[in-house]
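Below you'll find only one chain, the form predicted on its own, shown as structure tokens.
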Amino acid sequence: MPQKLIIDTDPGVDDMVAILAALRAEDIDLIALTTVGGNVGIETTTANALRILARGGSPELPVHPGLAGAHTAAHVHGDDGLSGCPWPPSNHPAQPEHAVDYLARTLPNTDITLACLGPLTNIAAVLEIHPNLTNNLVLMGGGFGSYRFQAQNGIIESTGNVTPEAEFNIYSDIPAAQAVFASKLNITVIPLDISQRTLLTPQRLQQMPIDIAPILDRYTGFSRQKWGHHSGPLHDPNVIARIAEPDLYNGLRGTVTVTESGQTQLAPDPNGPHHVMLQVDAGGYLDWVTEQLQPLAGTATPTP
């Protein structure tokens, strides 16, 4: 039976892809959208949200507008989230109902899963009204230095990439993501560890949709040029990934506690409340990627 799954972003590039994927994934059934002020602020995000839909066929799926951010990636998004994305907004409105009332409203006693891509803010609002939640929660955020590789400018470490130590995520909203690792929810964490490692090359970016692939190629380019590196990584999609194929995924049980500069760190503990994977087949990601994306190749949203 297909997994309830509610995603809370911040959409931004990488968001748009785990959003499409997860229309897509046979074993998720997506009911909708919650967004939060990160990658871009929160009137963009949730206009994004409603485009994506739009694009993935799925325009009627409700979108909740939620808090918005402190921080902002427009260098790495572009001003639009999207790096100049073309598709139409979506002629269908955002719901009326906060995100945070209606994840109040709808989580408790049920089995549906949340997808955290963006900022943990609404999160920690919601638990504000429920602290013993017990839902899934799958997030993508946080570093814990187990992947380093060599690029043309540098090492790269998998601690941080907004400071050394802090993780665009949880630095966004750093007592938010504390009081969240501090609950009760079941929470699996997909942290740079493996983002870093799930990487866009020029051959994977032929293999998209003919107007998705311009926009991931700019979107990486970010990366290709800072790293000095042919590649970018691809980092929310690991997020979906990970509950629709988590036999992709390896890591450990522990503790995690954020700091209070923004450093995600691990108390490893067999029975621990919180699931870190640091392993991935990088691969069969990318190509999981690829296939839920397939459907759309011909099916592109004219530019107006």
Ligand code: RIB
Given for the second form:
Amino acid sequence: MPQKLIIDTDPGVDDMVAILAALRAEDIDLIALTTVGGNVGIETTTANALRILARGGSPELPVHPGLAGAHTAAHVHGDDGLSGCPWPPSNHPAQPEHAVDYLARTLPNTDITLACLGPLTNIAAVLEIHPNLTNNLVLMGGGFGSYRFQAQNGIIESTGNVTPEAEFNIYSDIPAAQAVFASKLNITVIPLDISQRTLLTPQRLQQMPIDIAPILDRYTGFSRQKWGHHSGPLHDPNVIARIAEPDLYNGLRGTVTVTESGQTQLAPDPNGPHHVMLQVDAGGYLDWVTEQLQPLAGTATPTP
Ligand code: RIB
Ligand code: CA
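Having seen the form predicted on its own, I'd like the form predicted in complex with the ligand now, please.
Next comes the full complex, and the chain you just saw is listed first.
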């Protein structure tokens, strides 16, 4: 039985790949997107979510706009949030129901899984309404320092990518992250320890659909320029792959807390409420992502 999934997202180039992969993954039934301000402002992340669904052949899937964010990463994803994506605006509108109201109405007492690809602002707001939610939640965020990589321009640490100790999704709304990890949600974490190992190489880029490869090339260009490395991390699709192909990942259970500076800390505990992924079959992951996107290779970009 495919897993019912809602993706909370701030598209975002890597979010775009995650959403397109979720539309195709056979073990996933994507029922809606909720948007949050993050990589770019909430209006743009919402418009991008609609554009991505149109490109993925599911323009009718509901998109519920959510809360604004405090920071952006336009220097990584471009001012449009999709690194100069040529796709036209969708002719499907966003839903009138706010993301927080939609999630508060839809999640309780269900086995719907939540995939969180951006700041946790919406989720913390839902917990204000329903503090005892116990849904499965898989999020991209945080960093636990298990990975160091000597790039040409410096050492890449898996503790943070906004500051040395804070990752963007956590840093962008630290109180929200603290509330989510203090809740009863059953959380699986995909931190930088994973996503910095899953690098889009130039060879991998060539396997991507012809209109998506240039977007990814511009997105990874930020990492190439900053670190002098030939590739860039494909963060968010790891969340979808962990749901569809859990055997690609391995990690530790425990309790995650978030410091006032946005650092995520893990107290190992085999019976803990949080499952932090620390090992990944990076080749298997990139093969999986490439496979999910292949059906798009032959399809044209959406007509307005
Ligand atoms: O730190 C990486 C995360 O921040 C990814 O989700 C990326 O899309 C940005 O939101
Ligand atoms: Ca994201």
